[in-house]
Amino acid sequence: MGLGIANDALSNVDKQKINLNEDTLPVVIATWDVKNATKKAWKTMQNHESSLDAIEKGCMVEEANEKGQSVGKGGLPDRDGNVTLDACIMNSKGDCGSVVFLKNIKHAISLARKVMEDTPHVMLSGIGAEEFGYSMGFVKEDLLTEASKKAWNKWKKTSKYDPIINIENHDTIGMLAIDSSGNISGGCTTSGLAYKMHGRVGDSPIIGSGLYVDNGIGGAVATGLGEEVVKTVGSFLIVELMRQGHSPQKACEIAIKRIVYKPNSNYKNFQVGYIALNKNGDVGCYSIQKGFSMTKYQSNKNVNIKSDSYIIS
């Protein structure tokens, strides 16, 4: 397969923008193709809550979802067959909470709120995040189902440990929202990479990398290999290039033209897709390979926007 790199023409993101103005609050965008989840944050959100409040709605829909098998119940396990999950939430006032190798719980976007409003902590890991969450009331719950504990059995006759490019259309959800107030929150929430090491924690949960949100500027999420966007504070990096002037879109592309750049990279050989959101409600997606996409809900529109991507063909 042959590689092409993208040029400066508009792009998908560009060619479907819509011009913000109050009566096109709110908005809310997420990574991969989620529109139930994103049609319950949107209407969270016309209901009069808050974008904090849509976002973890939001990310509840996949956490429930058994067949998505990337987040929550039905996550594909680590090597040894254990599903753990991480997960982080970041609101307008710049307030973050986090979990990390959090078992036994489906909804650890909730789990990773209370971090955020019950405890003076932004992290809590394994057991003290699980044991924190029965005194919250989280119900405890066997979360490999059948089907991931099927598709286990199988990888263990080869365990081929290796990246997989867009495994099951999507491996995280990350969602960023704007209320009708102006305020800007964002999500993400995973069961990591398909049968990592036990004790692996990518970038989902670790505020800069995975997700960052700055209320005056906007908000940034990403999804793929997450040792990756680690190395370059992804998240974190995009909000910087909006703070400079850079549309999210441009934003975007830079982050991952820094992955992509580095010396040694083996970039052909895995995904990251970022999407972001400004102030004003201008969105921007972008990723390595093909493949990636952003569902954005937006006057009364849930739909699905193909990304662009730094290799074309």
Given for the second form:
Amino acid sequence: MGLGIANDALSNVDKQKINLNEDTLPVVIATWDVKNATKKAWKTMQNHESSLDAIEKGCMVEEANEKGQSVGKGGLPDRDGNVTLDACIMNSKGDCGSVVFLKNIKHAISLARKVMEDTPHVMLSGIGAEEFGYSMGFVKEDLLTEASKKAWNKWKKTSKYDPIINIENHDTIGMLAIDSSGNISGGCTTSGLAYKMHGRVGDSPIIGSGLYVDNGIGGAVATGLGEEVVKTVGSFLIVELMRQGHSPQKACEIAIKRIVYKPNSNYKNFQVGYIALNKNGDVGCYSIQKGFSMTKYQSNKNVNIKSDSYIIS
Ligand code: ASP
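Condition change, the form predicted on its own to the form predicted in complex with aspartic acid (ASP):
Next comes the full complex, and the chain you just saw is listed first.
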């Protein structure tokens, strides 16, 4: 049954495609096994808050989790020992905000939201993002934990730069949510590739690459080797494939193959994983390598789902 979404931006074609099922909403999905984060997001929507609030609160759970060494506090540093964060957020109106190369502020997702809501800009970087954060009341803190410092010191013995395929099965947290009113939002937050060059920015804060949401169609987020996602504008591609009628699953598969089939692609040596959600609450996920997974919270069930992958052996 349709929910009669108040969204003038939808074309008639998009409106016809929408077949929202009130019984199955809200839905939240996230990259990797992050049940605490999806739980927070789903409960937020059950509490009649928006999908945007759900995304922010869900991502904050992982940013505050010091044991996760790829997001927020405790993230693995760059090769010089600096923890630098990238994040972005998009709401159902198509607004977006992003912070890149951010130091000393743990909740990059919340700062990205502030950029979206309280500035005329989409993206703030480095010291500018940090100063804006302090002006908005964010607290300065050292993001390098003892555990991450230890890992960095160990890495320095060889200083070999090899992108790690699946960091403890949990890298960037990318999250998509559709609330009971049928409105979709998404977010993405990460400390990026471990031991990256100082100043390196990945796909996660780049709208269209690490994240894209079109409230008439659906959303997609990425994890893995950001450079490869940026080169194929992965999340935007997936949303456009869904617009053409592909399911979220099929759209993720086509976007992964876009990377794999590139001339001289060395896809065997890196991981990229995508998850996607459409307006009906259908979901999909796919990756290059084995080991990727998605967490879905829907109809009171919080489950981790193993992703199919292009390389199966
Ligand atoms: N996509 C992130 C980046 O390239 C890292 C990751 O998801 O592992 O910065």
